[in-house]
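As structure tokens, one chain now follows by itself in the form predicted alone.
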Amino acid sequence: MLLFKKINDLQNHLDRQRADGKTIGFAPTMGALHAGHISLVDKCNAENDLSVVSIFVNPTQFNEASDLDKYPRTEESDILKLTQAKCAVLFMPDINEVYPKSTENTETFDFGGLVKVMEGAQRPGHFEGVVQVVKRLLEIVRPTRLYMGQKDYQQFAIIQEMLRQMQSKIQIVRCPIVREPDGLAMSSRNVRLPADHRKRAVLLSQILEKAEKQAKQKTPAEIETEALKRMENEPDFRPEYFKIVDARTLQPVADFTGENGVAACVACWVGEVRLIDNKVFD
């Protein structure tokens, strides 16, 4: 695996690969890698000639400076995992490399309701930061395909819409959620859960599974109410939302008949750790 910290060095290398007709798969990350991230690398390798991963903890998508400070940095472990996964290229820039003073963010997007619900409502400004950094990284890497995990479902939908509005030729690929053996969605935040909270955090995935089964008998509103009540009754759980939405527009649905399908999305504090999860109904 080759490690680059400077844009010019990375681009010179990737330009040579493109000149040889090679396709490039790209997975942007903020490090603290786990099996979910590695599944993106595996898919990159399976569908492209070259896999590129970036590790950059983007300050513009954190609402609180304390959250940025607490974000885990595990560079040595991340490099080892990527090497074992046969990642071809790792890009680890510093903030001045990604956001030099000469960089101007002149392109604007109209995401409509995509950014006003769920995470957008709870974390104002978060998706502006996500869009800014993903757009910037795509300008740097210029991949054939972009790989993003389903766990950040709303993020995926927004970046997909960004690429559509840009009329980009980059193909975005949604990769399935990777779960722990008990069903908890893998997350860099899981390591911060005390043992008791970690054991009970599986409730989120259990509620999502139950919601899909209930879709045959109950309305989305009834399922949402029951799911929220179940989390509220669990000690140390503080739910922010449980929403059943149109899988493309992310807007609320009155029933399960829409042509886009539906997704159930949840965000909940378990003690001092905020977890998210989702399930796209079959």
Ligand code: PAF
Given for the second form:
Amino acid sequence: MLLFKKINDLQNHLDRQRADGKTIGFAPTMGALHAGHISLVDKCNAENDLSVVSIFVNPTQFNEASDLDKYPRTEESDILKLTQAKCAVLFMPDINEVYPKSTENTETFDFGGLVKVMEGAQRPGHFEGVVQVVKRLLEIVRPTRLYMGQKDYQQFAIIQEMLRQMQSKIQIVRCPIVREPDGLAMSSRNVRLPADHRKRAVLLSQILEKAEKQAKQKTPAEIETEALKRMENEPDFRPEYFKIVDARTLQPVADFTGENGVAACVACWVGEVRLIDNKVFD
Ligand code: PAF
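The form predicted alone done, now the form predicted together with pantoate (PAF):
Starting with the chain above, the whole complex follows.
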């Protein structure tokens, strides 16, 4: 695996690859890699000639400075995992490389309701920061395909919309959530769960499974109320939202008949750790 820290060096290498007609799959990350990230690399490798992964902990998407400080930095083990996964290129820029002038965001996209609900409502400014950094990284890497995990369902939907508004030729690929054997969605935050919380955190994926089954008999509102109550009754759980939404617009739905399909999305504190998960209904 080649490791680049400077944009010029990365671009010289990638320009040569493109000149040879090679396709480039790109997976942006903030490090602290787990099997979910590695599944993106596997897909990049399967569908492209070359895989590029970036590791950059983007300060502009953290709405609380303490979250940025707490974010796990596991450079050495990340490099090992990517090497084992046969990642071709790792890009690890520092902040001056990504934001040479300032971190001020001058982008103006209109995402309408997409950014106003769920994570957007709970974490003001978060998606503006995500859009800012992903756009910048795409300008640097210029991939054929962009690989993003379904775990951050709203993030995926917003970046997809950004590419649409930019009339970009980059194809975005949604990669399925990778789960622990008991069903808990993999996340860099899971390691912060104490054993008892870790065991019971599986409740989130169980509630999503149940919600999908209930869709035949109940309304979205009824399912949401029941799911919220179930989490509220569990000691140490503090749900922020459980929403059944249009899978494309992310707006609430009154029934299950819409042509875009629906997704159930949940955010819940389990002790000190905020977890998210989702399920697109079949
Ligand atoms: O999903 C993440 O890890 C980040 O939001 C991303 C897409 C790498 C942007 O910093």
